[in-house]
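In structure tokens, one chain follows: the form predicted on its own.
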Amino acid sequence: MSESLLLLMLPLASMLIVAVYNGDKGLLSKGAVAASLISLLASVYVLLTFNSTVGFQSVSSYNWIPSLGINLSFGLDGLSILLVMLTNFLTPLIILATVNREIKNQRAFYALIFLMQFALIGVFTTLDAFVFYVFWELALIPIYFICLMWGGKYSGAITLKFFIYTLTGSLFMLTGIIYLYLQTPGSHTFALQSFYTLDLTAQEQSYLFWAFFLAFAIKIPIWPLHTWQPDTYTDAPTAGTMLLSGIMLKMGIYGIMRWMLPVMPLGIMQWQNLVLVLCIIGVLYASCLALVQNDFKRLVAYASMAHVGLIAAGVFTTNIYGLQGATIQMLAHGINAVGLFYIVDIIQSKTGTRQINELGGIAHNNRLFSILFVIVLLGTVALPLTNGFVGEFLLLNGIFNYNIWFAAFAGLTIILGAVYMLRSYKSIMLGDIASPSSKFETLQYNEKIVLSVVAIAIIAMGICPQYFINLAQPALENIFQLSHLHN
């Protein structure tokens, strides 16, 4: 068995056993932590081993349904490492914040988790294009039923309009995928690299820019596709939400560096200032309504709709920096985000809200938890040394390579989320001690983890960023002259 199926199959056989399992509810909550840390274990052992000047590597290939050309195709590269391993360092943190947390039903909640991980990891290694819309759609499934069925009180509604905006977007890219599987020449094929060879009109390069675009821009979310979000971001569980804004969004920046722009640079070239234009206003939309959130689950969402918008504009940029920039960032945003919320779901457990002007000097009551919050959010501001930087920086070159006023609105994001998220925490964790910040008790085993791991993660990835960079390189480098937008 190849590394990528062996990393793909792992979550399968913990969602399995979890769904299995009719034992003590405790045991449960531990064994699942422990399953998710072996399909940690295992990504970590294949980045050890993994050379990423190869190109695609551990490919395994089974057919599927042969007369449609359909293959069960999986292999990893630079960029789809990165993903699949930080898929796998965010799963065991967030299933070890839900210990100790009441949660009905654990067997159906725990599986659930381990489908998402195993629909994402699909995402991330396939490289056969009806395999991937099968695994994009798969990953829509569990996080549906988690934020319906673990959701607040309005889930039913918002989980619908969730469920609804991204399969009408699915349904595009459908139409799409076929439309490319119908030009590959011979025995038609959906596999990734036929799709790459195709020589394909502008005008058709066009409409199948649209078809993609969309359910990618749905997913991430671009302005103004985004109105999902905030209220699927603030009613889903903590899990849900962690899940959602760590990983699943990642699905669409890495849809658009792999499926849009080696396929169709002559559609990106032409729409592409468009795209940006609304990347920045929704950089700049987020942020403002960032700043006037009371709510402090609700700021950090539309903090992170922010964040990934800057994202999305380095990769619209189609320069090199742009794209170094947007994968940096990912993985910096994924870790940030998850500590993020779960600093929100720390402070409503202990103290009964999560509002801003009800809340004040926790840091009198708990300074471990001051010290970890602090990093925290010094990272999601883009602190030098801290993981937020380096992307930052790249992602705000590579616009400004691009366009220089684009760059210069697309840079008031660091001031803007500056302002909200420190005047949040001196707010929340400063001052005189509220009513509710009182009842702020010490910080249980799994919580002080979870906070630590996130803080050491994103000092280390502050200080090491290279790292990341040369193991992306070669697979960007790819992809940026498969797209011929280096002419």
The other form holds:
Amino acid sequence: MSESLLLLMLPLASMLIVAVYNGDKGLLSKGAVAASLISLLASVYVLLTFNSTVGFQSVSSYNWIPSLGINLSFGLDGLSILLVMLTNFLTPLIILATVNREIKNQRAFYALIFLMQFALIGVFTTLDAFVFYVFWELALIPIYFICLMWGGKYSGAITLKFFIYTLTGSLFMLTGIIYLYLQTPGSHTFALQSFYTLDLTAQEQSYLFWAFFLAFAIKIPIWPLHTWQPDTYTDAPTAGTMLLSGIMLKMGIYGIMRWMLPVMPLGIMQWQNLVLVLCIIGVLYASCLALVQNDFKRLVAYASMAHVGLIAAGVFTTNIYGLQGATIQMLAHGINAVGLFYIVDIIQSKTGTRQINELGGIAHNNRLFSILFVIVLLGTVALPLTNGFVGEFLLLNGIFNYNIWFAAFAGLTIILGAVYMLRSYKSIMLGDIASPSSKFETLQYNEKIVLSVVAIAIIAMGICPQYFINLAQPALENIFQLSHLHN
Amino acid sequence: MLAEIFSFKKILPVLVFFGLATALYFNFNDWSTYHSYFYNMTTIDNFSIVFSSLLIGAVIMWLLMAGSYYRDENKITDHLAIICFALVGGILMTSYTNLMMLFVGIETISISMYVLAASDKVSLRSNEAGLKYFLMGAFATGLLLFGIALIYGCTASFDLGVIAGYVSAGNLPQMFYVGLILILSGMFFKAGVIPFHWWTPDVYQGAPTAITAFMATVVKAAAFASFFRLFQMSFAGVAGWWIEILIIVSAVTMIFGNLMAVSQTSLKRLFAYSSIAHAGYMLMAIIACNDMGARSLILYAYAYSAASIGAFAFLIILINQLQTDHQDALKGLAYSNPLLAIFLAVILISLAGIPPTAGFFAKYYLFTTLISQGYVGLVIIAVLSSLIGVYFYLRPIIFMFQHSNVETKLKISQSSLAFFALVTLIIVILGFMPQLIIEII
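What about the form predicted together with the partner chain, after the form predicted on its own?
What follows is the whole complex; the chain from before opens it.
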């Protein structure tokens, strides 16, 4: 069994074990954490033995439906290993974050999280378009049930909107995939490499661009296809929000890099300007809305949308800086978003509210929490020496190379981000102790661990980003070359 | 051949079960043999074997399901006899090579269904359903027969091969097209597609639930098998002429069926409209009119029948215990009957066409078939309308899984739970290994 398959199968095994486990509840959550740590260790091992220069490696391919050219083929290159790493790094944190929360039907909850992990790794490692689509949709099912069953009061309507929104995009992508499949020579195949060598006219690429773009843009989300996002993020249980913002929306960015740039470069060229404008409008729009939010979770949701809009803009510049920046920022944003949403969750569970104007002075009660919060916050506002800085710098560099004015507008996000983050920090943590805040007690062990790990990761990635850039570089150069082949 | 097995009139369900199993075995014994029977009026080819296996399999499943429905009633003997009779009609509809045989098959299955739809004698709705179905059905049969007569008038033969030869010779008289239109109308009625769908919701709602399940699976599959067979074997030569009609009908059917289902609160009516919508998708396979179309039709029919029979089995339990099929009755089911809710969720997800279920693969394969023939526009309409479908299929799931103050509790016996597990298993297996069906012919 190759490494890629091992990484894929571990979460599935964890899911099955959790689903049939029938015993002590305390042990169940510890077991879930342990199972996710095993996945993490396995991916660290794969990462250490990884040679980023040889393209796809540890490729394993099995016939699924040979007569239709569908193969279960998986492989890793520098880009996918990083995203698998991100998934496996965040899953234990997400599970650990929920350990001492009141959760009904724990078994189902953890089983769904593992199913989600399985689907995400499948999306990031598969080399077959059909399998990609199946995993892409499969990821929707667990997150849908997580949001529906453990979400807030309006979860029914909100998750329905979320589901239909994302499925709309996906179905157009499916149509696009079928079209590409029928263009492949011979008895047709869904293999990634054969999609890369297709010879499509500019007109075809233009249509295909929209078929794929819709799916990815809704998932990311890019303005104006974002309307599902704030409600879903706000209403979902914290673990669901973390999964959505930390990992799931990376599926969209990854999809653009893996399945759009190399396959339909002419389509990208044709619509690049428009899409960049949309992305940047989205960045500014989300930042401005974040400025006026009073619900801290909603604020973080809009902040997240602003950051991802910038990542998408970086990718669509299709230059190497943009791609590098997007890769680094995907990791950084995943870590920061999980940290921030967890902070929201901690505040809410300890004080009973997440309305910014009702809070205040938590820093007086808890020094450690305020320090960790600052670190996560600085990562989010892209201060040098944090992970957010490297990513945003590269992204803005990429956009600058494409168009100075775009970069000028996109750059506003850093300023606006600093404004809304620092302002909310000020009113939540500093000042007089508001009455809900006085209930804020010491952090529990799992909260300490999760936040510390996030803080360490933020600083470590900020100090030595080169390791990640080197790892992804060959894969990104490959994508870059393929996407400029026709120019 | 198959009729002989049923002519023994086995009364007890167990005997019928074994009779059907034997029929299934004999059915597969004929694999790739291409025998003709009754002076070339029926021909057993692989297409008909796969379809009649579906029908027999569906009746077996129906039998397992209906056991609980008929537990306290003594009508079961007549019902089983009529069901077996209908099955014979269905099998004739999948294997005919002669228009007369097609007509005999359709009448056999239809007359059985008229009786069964009205079989709940004390229920007014059931009587209404039977009468409505009969009046409309008789009218449609008339159209069909008239069409057959006109075609016969042109070609002087009922044989599908002779008609195909006549068509390919070209220079067709006006009468032929009129006949074709009339046959199309009759088929549209039997398949329950627009604009001949009006009977579906009322009949589905009024008929006893077990009979509705039979209509939605066996009758529908048989209708589509005969539809496909007729148009592929006889009228492929004038495809350019009727395909446009089918494209419009199929597009309107799926949009309308899905849209109407959205506003239904009665689950039975919801599944009735959803069956109209699915008929629209299956029409797409007839539009393809080639081997790939045949395969996608078969896969779709299997996936749809499996999911529908599960859904109706659930409705039987729901109606038996709560005397309602309102969607509110599902509230909180996931917390009182988690396993049942999970099985039902899989069934609904398959009907909605979301991977990794049979329903998804069937839709995917159908879309591929159509795109490969250049009908991209129709596929986009199908995609959009299936989104509407997702909306109303997810609604019961939301009712089941969302926390609520009232929790429905259903008493489910182990055997019916096993039945749902079996249905779910079939759906998942077909979702992962559709080649079992696709590569078979």
